[in-house]
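For reference, the chain that follows is the form predicted on its own, supplied as structure tokens.
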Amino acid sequence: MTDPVAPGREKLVETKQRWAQEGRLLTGVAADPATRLPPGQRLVTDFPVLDLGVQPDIARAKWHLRVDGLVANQLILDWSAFEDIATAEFTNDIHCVTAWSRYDNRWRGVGVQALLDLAQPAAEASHVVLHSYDGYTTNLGLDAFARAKNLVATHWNGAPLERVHGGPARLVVPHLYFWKSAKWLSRIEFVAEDRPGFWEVRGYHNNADPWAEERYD
């Protein structure tokens, strides 16, 4: 597995682990999602770039998405096959655990439900592990992954998704903190037991609900 942390970025990871230990940014307040802006968040109009110092440069001609594990039909989709799946378009808000939120992001790509219909997860599949081309992983319960407005996005606000934001394709799970929306997506693995990912084993919350302020474990 590729190390997702670029040389020189170890201190960044250590700092964010310390945030988890200290409970940085926590307000102790929960809110109803109808309030739109979760507790402790600030609204921005730009699109901040956060990563671990590794930004894979994956040409569409060489990109593949594997959908495997506990499924009836294992998939290996190249870009052409991926584009042949029905297109989904959603507008939603996104919320980063570092306390910024951005409203009204327009995404286009392939809905998660379409991938579920093709792959047919087995009855014993309860979670998914998302794998990225840089070696990053994160985990989701199957119910959280399968929500109607989740998608593998290839476009943002009418333009192809830029490399710095996870292009050519990233997961978008808007109801959770944005570290769950894996950039540079390469694999969706269905598993029978939960398997915490990069940030989850470093003190970050397993569920990551912004309105419950589930920043840290």
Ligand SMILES: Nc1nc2c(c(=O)[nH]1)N[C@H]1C(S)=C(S)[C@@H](COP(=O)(O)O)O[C@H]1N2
Contents of the next structure:
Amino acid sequence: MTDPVAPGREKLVETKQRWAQEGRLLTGVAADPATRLPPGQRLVTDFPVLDLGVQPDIARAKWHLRVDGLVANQLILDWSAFEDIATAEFTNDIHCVTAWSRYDNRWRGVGVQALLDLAQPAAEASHVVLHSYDGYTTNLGLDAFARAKNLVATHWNGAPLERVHGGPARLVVPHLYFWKSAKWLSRIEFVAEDRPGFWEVRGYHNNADPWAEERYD
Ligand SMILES: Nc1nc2c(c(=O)[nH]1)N[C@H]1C(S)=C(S)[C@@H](COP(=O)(O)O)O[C@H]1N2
Ligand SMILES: [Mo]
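Right, the form predicted on its own is done, so what does the form predicted together with the named molecule look like?
Zooming out: every chain and molecule, the one shown earlier first.
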């Protein structure tokens, strides 16, 4: 298995783990989801890059997305098959647990609903594990994954998704903190039990709702 932590980035992981233990950035105040800026967040206009220092370089000609586990139809989609169904467009806000938020991101890609329709998860499938080309993983309950405005994005603000932001394709789950939005997505695995991912086993909250300030466990 690929280690998503690049040499020299171990300190960054330790620091973020310490933040989780200390409850850094917590205001202790929940907000109505109708509030645009969740508690403790500040608005930015740039687009920060956050990862563990491994930014895989996947040529679109070699890229595949697998959808497997507890599904009736396992999928292996190559780039041209994926582009053919990449017709979903959503504009949403990003909320990162490190307290920056960025408004009005315009994404194009494949809506999760289209993937669910093709793959047909089994009745026992209760959770999803997202796997990435850098070895990163994150987990979602099926309901959180199946939200109508989630997508696997290939384009951001009208241009092909840049490698630093997870191109060729990344998950976008706008209602949760951005660590749930796996960059360089390689595989969507349907499972019958919850399997906490990279940050979830390091003290970050399993659900990650920014309005409930679910930053840490
Ligand atoms: N594959 C992968 N996806 C990832 C990460 C990562 O390290 N590897 N970091 C997560 C975190 S912590 C954040 S905040 C967002 C950052 O996305 P951005 O770099 O496009 O802002 O990606 C998430 N997805
Ligand atoms: Mo993050």
